[in-house]
Structure formats: C-alpha cells, structure tokens
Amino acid sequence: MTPGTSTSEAKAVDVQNSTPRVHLGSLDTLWFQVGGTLCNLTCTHCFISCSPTNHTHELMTLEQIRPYLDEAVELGVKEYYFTGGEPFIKREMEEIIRETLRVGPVTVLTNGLLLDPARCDRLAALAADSEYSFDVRISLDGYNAETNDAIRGEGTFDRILAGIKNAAAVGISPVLTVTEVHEDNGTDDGRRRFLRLLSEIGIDHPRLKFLPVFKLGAEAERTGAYEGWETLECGAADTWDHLQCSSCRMVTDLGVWVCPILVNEPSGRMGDHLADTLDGFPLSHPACWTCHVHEVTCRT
C-alpha cells in the first residue's frame, strides 16, 4: 500500500493498473440472458445489439439454468431477473418461471409484443401459486407512436400498449421501462406524459423506472460510442458499492459475467460458474461511467 492510503482507497483500487475496482459485497440479484441475443425486434437503441438473427448468445434452456439456480440458493441470491433478446420467444419460459418462483422473487424483462391474453392468464397463475413476487418489465420509448416507433419499429407502440393492457388485467401490474433515448423522456414534462398514457390505458397504480442509454451496439451506430474522457478514475471515490456489479452478476448460454450491460465484452465474463466469479472486477469499461455517474441499476 502507497504511504498516505486508506485500506478503503486501496479497496477501491486495481493495484496493477491503478483503476477503480468493484468488490462484490453479496450477491443478491441472479440475472439470465434467457432470451439470448435473439429478439422479435432489432431496436436502434439497443445495446447488445439483440435481433432476429443475432445469435452471439443462444436460448438458454431450462436444464442450463437449474444448476446455477442450486448454486444460487447456496450463495442467498434474493432475486433472479430473465432477459435477453425477448424471454417469451423461448418455449419453455413459463416453466422455467415456475421453477424459479419456488426459491425467489422472478423478474421477468420484455418487450410485451407476446403478452397475448392467455399467456397473461398463465402468468398470473403462475404467480398466485407462489409464496414469492412475480413482476413484468415492459419496455417503451416514446409516449407516442411517433416517438416510441422511430426506435422500436413500426407499428410496436400500439402492440406494446396491448400487452401492457392484457397483463394489468389479470392483476399483473407491469413497470413500464422507458430509455432516455430521447431527450424528454425523461424530465418531469415526459414522466408525466408516461403517467398520463399509463392512466389513459386503465393502469389505475402505474409503475416507471427510467434508464439512461449505454453507448454500445447498436446504440454505438446510431449516435456515436463512448469519448475517451468518458471513464473512470480512481480517487472519484472510496467505495464503489452503489453499483449493481457490487450484487449482481449475469449468467448467459457463454458462462458469467459480471453485469448486463457487459454481455458482449469478453473482459466481463468471469466464469463457468457463480463461484468463479465472487472476486472483484476492474471498473475499466466506459459503460461503467454511465453507470457510476447516473447511479443506474437494471434492478426494478
């Protein structure tokens, strides 16, 4: 340890490049990229890059998943999210619910174009057999077709308001996720524009989170990538913990990896298996600013 440095900086710090470094306190939140990299729609936001096409990582089957959910349960997790891709073009992601909701509260991320009625009413059964929380995040970017197409694809806005339509009435109540992708979306002008359509619809308790755009993938394409400034230093703080990455960790079809946001960068895979992946990682990836400066978590 350099004279003059607390044990808390020297935490903070990857001693052989001199980048801030997260340690992972707990961990609480199990993600799974269930639905890959494959999706129905190839939004110009997204980060991964996901498509109908795009197969860096696979479904992830039912079988894959058990093992990490036995690990999980011995490691405490509180609570598992399912994204991708789009989870529900998986065939099995309702029984791969169900097994889950029998350790933990289950999160599940889409796009809401397959929330058909009946699969609505399965999932609200689903849910009124558990003793755990079962919660649906559904993602928008506009409040109107206008704006919401322009990224998601023609037609989407009025197919994502049917799904949210169906889920909230079997009594799933649905958290709307919008991307600042644009400007407004998210001041206070925008939040009440979402509450507005949200109560317009016949949402009578509307739920929003809100997230910034991470300058990857296709997002990269379509505004430009990260500016060489755009990283982290160490001394910008002691402790990192405020970070997901301090609680969380991914598992995709390719092993473990130490975030969502950081599924298609070989440095943020970490193992086979959770264990492999209890020690700490170096916060050197621009996509870690955006992070650490508007305090983002994937978490509902």
Given for the second form:
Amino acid sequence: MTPGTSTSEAKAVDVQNSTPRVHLGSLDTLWFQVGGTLCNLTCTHCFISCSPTNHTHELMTLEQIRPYLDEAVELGVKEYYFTGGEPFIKREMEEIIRETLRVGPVTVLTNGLLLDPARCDRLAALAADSEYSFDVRISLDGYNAETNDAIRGEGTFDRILAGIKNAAAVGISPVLTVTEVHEDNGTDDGRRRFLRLLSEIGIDHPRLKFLPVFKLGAEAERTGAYEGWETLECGAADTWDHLQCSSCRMVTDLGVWVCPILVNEPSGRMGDHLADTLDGFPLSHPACWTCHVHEVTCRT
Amino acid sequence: MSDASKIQAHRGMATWGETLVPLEDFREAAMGFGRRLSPEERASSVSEFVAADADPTPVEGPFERVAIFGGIYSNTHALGALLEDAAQRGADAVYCLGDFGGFGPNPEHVWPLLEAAGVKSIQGNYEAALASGRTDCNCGYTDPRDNQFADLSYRYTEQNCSAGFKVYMGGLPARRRIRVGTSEFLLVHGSPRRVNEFLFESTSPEPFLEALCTKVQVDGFLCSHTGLRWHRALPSGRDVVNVGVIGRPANDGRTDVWYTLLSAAGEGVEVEFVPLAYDHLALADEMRREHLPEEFVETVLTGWWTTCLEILPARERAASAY
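Since the structure above is the form predicted alone, I would like to see how the form predicted together with the partner chain looks, so please show that one next.
Whole complex next, starting from this chain.
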C-alpha cells in the first residue's frame, strides 16, 4: 500500500494476488521499538529515517512494555531486542532492561554515542545480576572515519569507538553491526578489516553482524528505492523458516508489527496484542524480497 | 539542506515508506491494519499457538539410570573412558545425542565402539550432513576464520568415514523418547525443533523451555550441540539438560570432558554431570599425526576453545580465554 491508497483497497488487492504468506511457527524473538523513530543521529542509510524530529513512532515507557512481556512469557519467547531510534535516549532504558532480563536474554541495538563510562558501569551491574545474557550491538558502517562518517555523520567514528571501548572496559564485549553500505563491508576482506580494527582498540572477544541495506526511507533517497521486479510472487511460503517473520514480532507505541523492517509501512501493523498477531503475514512488500534473497535476520 | 536529509526533516510529519506524510495520516492508516480479537478469541489464539504437536516417536525404557552424552568428535579415548565409567556407575542404557565426528582424528574408529557397547544414538548435524552428502557441517558460521576451521574439520571427517558408516548414520533417528522412573524425556541434538539450533544456558530462558516441553509433551528434554553443559529445573517440575560433549573440553581451562547421568529419584529424576579424565595426551598425539590444526590440539591440551567462538552468547563468551 502506498500513501493515497485507502486501507480497504489495499486489503482487497492483498487477498486477490498470489502473495506468499509466512506462517508464525514460534515466537522466539520479540523486538521493542523502545526509541521510537527518534535518534541523536541522522544516518543517510536509515531505512526508517530516524532523526531528532521523527515522531512516527514515539519513545516507549516501561508501563507500555510490561503487558507485552507478560504475553511473551505465556507464548514462550526466547529472546528480547530493543532498538529505535536510539534506545539510550530513553531515560527509563536501564529499568526496562532490568525488568526484561528477569524473563529472558536482552540485546540493545545502539549507535554507541551515549555509552559513557558511568552508563557502562550500570549496564555491567545489570548484566551481572541476571542469569540471562545481556548484549549490546553497536553500529559502525566503515572501518575508518572517512567511510563511516559519510553515512553516520561527521565525527561519529571516534565517538562510536569510544563507546565500544567504554563497554569493553567493564566486560561488555559489544557486537559490531555493519551494514553493507560500502561494497567491501561484507566481504571476507572487509570482515577481517573490522576484526582488525576491534583488535587494535583492545577488544578481546570481537563479534560482528553484517546486514544488507533495505531500500527504504533515507536509504531509498541515498541510493534509490526498490524496483517493480523486487517482489515475491512465488505462491506458498508456509514452510519458510528462513525469514525472521516466521519467528518474530515487533512492538512499537502503535501496537504490534510483523518485523523490525516494516514499521514505516502501515500494512506491517498486525494488531494491538501479541495474541492478535499469531497468524501468517503476506510477503507483499519489496523489503520482504531483500529478507528472502539475502536470508536476513535482524537477530544477532 | 542536502538531498539525503530531506526525508529526515520531520516536524509534524511521519515517514511512510519513502514519503513524508502528516503524522495523523500515517497513524490513521496504521490503525486500519491488524486484527482486533476479543479477549476470548485472544485466549483461544494463544492456546492454539502453544498446543502440543503429535509425535509418534516410540518410548524406550523404563530405565532407572541412563548415561547420556553428545559430541564424540572422533575422541575414542574419551568414549572408551565414558563406557567404562557409565558401566561402573550402573547405567542401564547409554545414549549418544549425535556428532560422532569433526574436530578429532580417525572418525571411523568410533563406529565399532558404539556398536560393541550397544550405544543408542540419534543423528547430530554432522550425521545428517554426512549421510545426505552435504558439503558443509551446517553450523552456519559467519566469521571467515571459523568457517575455515569448520570446513577443514568437516572435509577431514567426510573423507575419513566409510560409505557404510555414513549409511549407518543416515539410518539413525533424529530423536528418541525415553522413560526414566516415571518421567518421560525427549532426546534431541540441537533442540526439539531443529538439529542445528544452539541452546545455551544464558539464552534459553525458563518460559521458552517450558513452551518447548509443552509442544512435545514431555517431562523434559536433553540436548547437546553447543558443547557446554547446563541443567534448568523448571518451575513446572520439568528438567531441561544440555549434556555438553565428550569430544573436547568445556572451554573452562580443564582437560576433562563431561557426560550426564539421569537417574530416577522419587517422582522425578536426578541430573548429575560427570567429569571424565581420559588420555588427552594420546588424543593430542593422534591429532598431530593426522595433521589436524594445532589450534584444535591446543584446546585438548589447555581446555580452552580456540575456534568457532562466534556462536557463544555474551555471557558464555565473556568466560572464554579467547
């Protein structure tokens, strides 16, 4: 559905065409868009165009999150992820992490800019108090200032590395998340360069996560939107379990969405409660094509 | 303002795909999507979602005490020590949760030991891969260094297993059910859902394990695949155990390896992890004679993993030497 098309028209089209539907086999991964679409950076590849002024999705409170944790326990969720926007602009974030760590492992996706030594100390204490893993994923899009700052903003390379070091200094070894915005980022050579960079700044246990770009939001403006042929039309997808939507849901202040990628597409919204969203989802968006072709999972 | 920042100049606008629209338009459109179930419908949707699946796997036993282990990784020295130890401790049956080969030397030597002792096995990802002619072990590493070692290990095992052994592997079940005392357990390699799912202690929360047990209607399950042992006694009274592996040490700086004894105890079971000292120096010599990587030998000699560490969650990774 595109802006200007009515909801009922879009639903009718969806029923009529041969769009494959993905079955939710289990709810393993529950995401929270805790930072909404608000961010202290304005990265030029952000598929949901986060910025200091983007209120498409608002920051979430612990009170909003709690009922979903209760539902998640009943449904047997395996792991929890918090993203945004920037989660750490939410003052309550540490309280949210503490409460979630009582029911399962937590990963926070951050740009690393707010990981000062005092916050890292508090996070390390939270991690030590829990029997489940606490992980931090920090985004970096180039192995030097020139390539990273072109995407994430001037001066960010040094600030991100400072955040990584602060985390590592208290025993939180972050997973570096790299998008394939530069041609060689995801190659074996590129991976080795990122590993070397981490090793040079004293990270003992380096971990990396690579993601393809989604041609949505700011990224569509940077390099172009999806083209018509980038669509899935292959009939039944009931048995597909390589797509993350077969085992995840995303919660924002506007309800439950199919996955972390489609929160800026109204048709990605599936209901108010997790229990509303346990049926299948039609893979009608071009971004579904990226997930299928690249076997993407936003999980670590 | 540069072109790239146009879409991020929000102020009262929302991003809808590649377009800026008034916030209210986006919210109104979004709220038009999704199901709105009644409280009764939601309850029924959840019950249906978590309901048990039928599983025709026959139940073996009952036993009073069973020895269960995983990941032989061609370590015949540890396998021999285990068979002796389990017999001494009065195990009625011995079960292997898969991964006969990989890492260690001369995988074919494992087969006669398993056969002679009547070990009952299931397929691990290694057996499933070798029996189906896969070209890799299906572990799914992304670090180039890990992949290099995983490839080397798989190719060595593939080339040193006879066609007959691969047929034997292909004939093994993917899962078994056993009764110990009055409790029924499922035996799997990775998880009840997938042969190559990693179930680590720090990323397998209680509600998740309860849901898995409910799906397969058991009093608990035993798995392996990760190489690290753990036991969770769940609030419902069920037990989930990762038995670890006997093929290499548990990344704890000790040269011992571990197996599990599951014994009937009153209404439930007792879970005991048993350390096994074995002739690890002989294993190291044999690995060197087979020109296996010195990194693998180092693990046997020091008790610390040197490769394939990227799969470890934060907590387990923080406890690693490498």
